[in-house]
Partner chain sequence: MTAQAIHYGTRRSATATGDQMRVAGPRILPFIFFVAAVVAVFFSMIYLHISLDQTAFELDRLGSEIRVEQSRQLDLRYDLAGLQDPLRIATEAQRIGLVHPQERIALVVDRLATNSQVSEPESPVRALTGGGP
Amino acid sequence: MVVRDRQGVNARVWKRGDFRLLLVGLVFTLAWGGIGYRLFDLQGSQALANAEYGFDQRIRKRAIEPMRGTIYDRDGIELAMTIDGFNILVDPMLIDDPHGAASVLAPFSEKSYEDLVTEFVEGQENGRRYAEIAMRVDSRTKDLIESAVDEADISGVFYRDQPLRVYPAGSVAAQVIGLVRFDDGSGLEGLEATFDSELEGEPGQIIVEVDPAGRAIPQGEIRVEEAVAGSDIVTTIDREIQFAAQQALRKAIQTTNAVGGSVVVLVPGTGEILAMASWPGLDLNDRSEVTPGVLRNRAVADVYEPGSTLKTITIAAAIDQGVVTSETPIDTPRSVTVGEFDYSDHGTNPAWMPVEDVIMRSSNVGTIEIQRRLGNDLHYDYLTAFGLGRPAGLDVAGESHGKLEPSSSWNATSGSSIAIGYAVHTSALQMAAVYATIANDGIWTEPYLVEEIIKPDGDRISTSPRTRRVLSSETAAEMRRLLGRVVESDNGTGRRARMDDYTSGGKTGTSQKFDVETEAYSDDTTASFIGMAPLNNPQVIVIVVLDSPNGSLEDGTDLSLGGASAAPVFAEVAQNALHQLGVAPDRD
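Atomic structure of the above chain by itself (the form predicted alone):
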C-alpha cells in the first residue's frame, strides 16, 4: 500500500502478509541454495567416492577356499590330503513335504529327523531360503544323497563344493599328524596345527557385478582372484615302521594290562623321527573316536620319572670327567642312607662291583656312589647338555619341557635321587635323544619330524637341526660297550631286548609312580627300555614306555619291571625298523 507523508512524498506501508511472503521467499532461496550446494558437492568433490560406493553396492564377492597342502611320509606317501567335498544345502521354500524330506535326509545329516523337520517348517513360515544339513561329505556320500533325493522326488536340495580333509593311512601316526577343525578346516592338533600357516594357503575370491535383483550383469565386471594352494609338508615318518611300532605297542598294552604307552624310533646321526606311536590310538577319519585323551601325543606330552634309564647319564658324565673308569671298583652294600632316605637295590648284588657291572646290574647304590664322586654341579651340567629340562624336538607339537631344578636348589637327597631317575621328569622323546647322543659319538642332535616344506612355487625349505657335543667320542664308544653288556650278557637286566639278527645295547627303567592324592609313591610303575642297534654302528634308537603295566610272565617275572614288559617290545620294533631300512644283520 502506498500513502503520502506530510511533505507529500509517497511512502510504502508494510502489512503483516508482506512479511510472511518475504520469509517464504527467503526460505525457498536458502533451500534451493542448499540443494544446489549439495548437488555440486555430490557431483563434484564426492563424485569419485560415490561412484565407488555405487559400484560396491552392485558387487557380490564369494570366497574361493584354497587347497590345503598335503602331508607326506618320508617316501612321498600321503598321510593327510584334501579331496573334493560338498556341503548339502536345502531351500525350505521349495520343499513340498518337510516330514518326508527330513526322513530321507536325516541319515546323511549331523542333525536328527526332528531337528530337520523343525528347521524346514520354520524356514517355510519365515521365508528362509537356506538350511545346511551336512558339511564336507565326500563324493560317495554325495552320490548316495543324490540317489535318495531323486528316488523320493525331493526338490530344493543343492550341493556346494567344500574341500574335505582325509587321512589315507587312518590311524597311522594319528597323534603326530593331528587333524583340522570340521567347520573351517584350520589345524587343530599335531602337525596340522603346528604348520597350519604353511598348509592353509591363501584364499581367493570371485567378484561379480549384479543388478538390484541380484542377477549378474552381462556386460558388468567379473573378476576371479585365484586362491593360492598351501605348502606341502614332507615328514621324517616312515609309514611301515610307524605301523609296526603301533602294532607292537598295542600288543604290549594288551599283554601287560598297561593303561597307555608310547614308542619312538629315532635316527641317531640325523635326528629324524621315523616313528612316534601312542596308545590309546584313533582313526583320524572317524571323528566319533576323537577325545582329548586319544589325541594326546604321549611320547612328548606325558612326562615321567625315567628311573634307571637315567643312570646312563650319571655314569657317562663320571667317565667323561675322569672321575671313574669302567673298571673302577664301587662299594655296593645292600642299602645306603642319604639324608632321610634309604636307597637299596632290586634283587641281590655283590658287596662291590666295577662300574661296568653297576650299569649292567642297574645298581642303585652303586650309581649313587658314582654320583657322589661326580658332584651335583657337574651332574647338572651334563643333564642339561643332554637336553633335560627343555623341549627336545624342533617341530613337535605339544611337547612338554619336563622338570629339572637347577643344582643350586637341590637338597641333600636330590643328587642321589636324580642319579637313579627320580626327582626329575622327562618325556620319551627327550630320553630317546639322550641315547641318540651316545650312539652318535657324543653329539646331541635335535630330533625333528618335518624333513622339508615344499612351497606352491616349488621352492623347498629343508630342516637343519641344531647339534652340540656332550661327550667325547671315546666316552660315547665306551658307553655303547657298557650298554651292550646290559643286553648281550646273561646277567644283564635288558637281556629280553636281544634280537635274532642284530646286536644291541640299552638300558631298562622302572620307576614307581607318585600318587598326588596320597602324596606318596604307589605300587604302579612306569616301565621303559631305551636301546640302540646295531651296537657297533647304531642306525636306530628305540624307546618304549609303558604306563602302569602289571601281571607276570610264565616264569613269574613281574611285568611291572621294564626289563620284562618294555624290553621285548624294543626287540620287535628295532628289528622291524632295521629290516625296513635295509640294514644288514650283524649277529654271528
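As the structure is a prediction and not an experimental result, all values here were calculated from the model. Between two forms, the rigid core is defined as the largest C-alpha subset superposing within 1.5 Å. Numbering follows the first chain given and starts at 1. First, how it differs from the form predicted in complex with its partner chain.
- Once you line up the core between these two forms, the Cα of residue 381 stays within less than 2 Å of where it was.
- Once you line up the core between these two forms, the Cα of residue 428 stays within less than 2 Å of where it was.
- Fitting the two forms on the rigid core leaves the C-alpha of residue 257 displaced by under 2 angstroms between these two forms.
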Given for the second form:
Amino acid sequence: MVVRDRQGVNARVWKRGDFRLLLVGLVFTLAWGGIGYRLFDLQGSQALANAEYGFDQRIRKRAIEPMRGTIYDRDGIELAMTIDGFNILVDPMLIDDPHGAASVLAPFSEKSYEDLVTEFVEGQENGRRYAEIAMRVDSRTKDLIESAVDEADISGVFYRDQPLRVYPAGSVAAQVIGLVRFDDGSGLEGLEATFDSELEGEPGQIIVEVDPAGRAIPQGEIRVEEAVAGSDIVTTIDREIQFAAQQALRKAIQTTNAVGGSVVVLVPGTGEILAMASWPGLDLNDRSEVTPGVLRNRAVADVYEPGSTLKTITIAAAIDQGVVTSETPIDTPRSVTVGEFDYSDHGTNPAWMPVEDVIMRSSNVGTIEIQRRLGNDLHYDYLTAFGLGRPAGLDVAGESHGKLEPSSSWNATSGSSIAIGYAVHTSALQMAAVYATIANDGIWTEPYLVEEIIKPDGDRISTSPRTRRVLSSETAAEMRRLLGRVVESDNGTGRRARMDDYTSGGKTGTSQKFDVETEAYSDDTTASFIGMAPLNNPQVIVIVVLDSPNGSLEDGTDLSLGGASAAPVFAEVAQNALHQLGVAPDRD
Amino acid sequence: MTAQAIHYGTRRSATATGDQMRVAGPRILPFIFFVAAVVAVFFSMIYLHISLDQTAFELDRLGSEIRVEQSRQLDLRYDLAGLQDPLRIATEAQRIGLVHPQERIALVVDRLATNSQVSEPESPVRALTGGGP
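Can you swap the form predicted alone for the form predicted in complex with its partner chain?
All chains and molecules follow, beginning with the one already shown.
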C-alpha cells in the first residue's frame, strides 16, 4: 500500500503480506539460483566430463578380431587357415528348465549332462550369469546348436565370435606349420610361431551408439575401425611330396623299429625345401595328441653325428685343394691308430684303393689318411663353408646350430674323428645343404621354407636366399660322379638307394650314438642316407635320418646301417618327388 | 484513460483515418504458403529420416549377408582343402580298391626334351596318391 507522508512523498508501509511475498520471492530466487548454479556446474565446469560420461553410456565398443593369415603350400593349397568360429555361452539366470536345456546342449558340449545341470542350477542359486558350453566350434556346429535351441525354445544361449584356426590336412607338415595357442590364438610352434607377427594382423573395433535396451540406433553414431588381416605365407612345401615323405618315413620306422626319424627334400639349385617330415607325427586338429616331443621338427632341431655322410666333405675338400685326385691310391690297412683311438673299417677292404673307392666303400681308414693330407685348418675351412656349426636355413623355427669346434681347439684325434663324421654335430637340414652344394656345381644355397609373404594390401615379399661358392664346378661334378658310384656300383654301400626310373648318387652314414649316462658310444646307431637325383642334373636332394633302427633284413643285413635302412627310403621318396615334379626318367 | 494512436505506417494510418477508404484484410496467402512450406519441410524431413533409416537397415542387412557369405566361403575353402588332403585321398583310394600301377610308362616328347622338367604323363593313380609306391 502506498501512502503519502508529511512531505507529500509516497512511502511504503510494510504489512504482513508483503513480508510473505518477500519470503516467497527469496525462496524462488534461491531455488532458481540453485538451479542456475547447478546448470552452470553441469553445463560449464563439468560439461566435458559429463559429455564423456554420457557418450560412454550410450556407446558400445566391441573388438574386431583380425583374421589370421593363411599358410599355403607351394601350389596355393591351404595348410593352415582361420575360419569363423564361435563360443557357445549360457546365462543360467535366463534358463527356465535346467534339465531340459542340459539335455539339448550336452551333445554339443565337452561337459556331461549331469555337469551342465549342476552348473545351471548352481548358477541360478548363486546369481552367476555365465557358463561355457562349447568353445571354438565351427559355424556348422553353431547352426546345429542354434536350431536345437530354437526348437526346444531355450532362452539364455549366446554365441560369441571366436576365430578358429584349422589345418585342412592336419597331419601333413604338422611340425613345420606348428600350432597356435588355444587361449589367445598366438603362434606356439613352427611357422605359426616364427611368423606370428606377420600372421596375426592388427585388431580393430566397432563403436556403436545404442538405446537403453542396448540396441543399435540406426542413425546413431557408428564408427568402425577395421581390423587389419594378417599376412599370408606361401611356403615351399609341396603337399604331395611332403605326404609321400611322411608315408615312406612312417613305413621305415615300422620296418626298422626306429624310435624316430626325419626326411628332408630340397631343390639344390634354389634351396627350396619341398618336404620336411618328422616322426613321431601328429594331427594338428587333434590337440590331445600334442606333446612337446611330437611337435619337435627333428630335421632342424635334432643334431646327430653324421658319420660317413660327412666323408663327402673331407674328400671334396681334398680334391678341390688338389691334395688328391679320384685316382690317387690310398693305403687302407685294417686299422689305423691316431692318438688314443684305433680307427678301422666296417667289413673287409683291399690294402689300398683309389680315392673313388674310398668313398664308394666308405672306408674310415682311407678317409682319415686323406684328411691327414688335407690338414686340419683347410678341413675346418671347408666344413664351415659348407655351413656346419651355424643354422642352415632361413625362417626355420627351432633350428639348431649343431656343433663344430674351431680347428685351433682340435686335439690329436679331432681331425680324424671329424673326417669320418664324429666329434661334429649337424642337423639333417645342414647335411642336406652340403649335398645340395655338390649338386649345384659347388655353390652353397641357403635352404628356405617360406617362398613369399603376401601383405594384406597385396604387396609380396619374396625370399632371396644367400649363396656362396664352396667348391669349383669341376670338383662338384667329380664328386657327383663319385657319389653315383656309391649307389650305382654293385660294391657301393648305397646300392639299395637305386631307383627304377632315375640315376642317383649319394652316401650312406652310420654313427654310433653317444650314451650320456655311460659316457661311451652305445650299440644304438643313427642311420642316414643323403642323395641326389637324377645324377647328371640333380633336381632333388633327399636326406633320410633314422634314430636307433634295429633288426635285420631277410638276407641278414643289419638294419642299423644307413645303407640298409635309410637308403631304400631315399629311393622311395626321391622317385616320388621326381615324378611329382614331372622330371623325365633318365634310366632306360 | 487516454487513447494513443499507434503508428502503423502510412498506408495503415490512411485506412484507419479515412472512412471512405477500403479496409484491407490480413494477407493470408503468404501465410498459407509459409505454413504449407513448413509442413512440407517437416514431412520431407520425416520422409528423409525414414528413408535414411531404411537405407541404414538395408546396409546393415547387406553387411550381415556379406559376412555370412564370407564365412561360408571360408568354410568351403576349408572343405575343399580338406578334400584335397593326400591322406584322405590315399585312404579313400585304398578303400575303393585302387592300387599302384605295376608298370609306369614315360613318354618323352622330343621337342620338349631339352626341358628336363617336362615329360611324364600324369597317371590317374598318381594324381590320387601323390606318387608311386
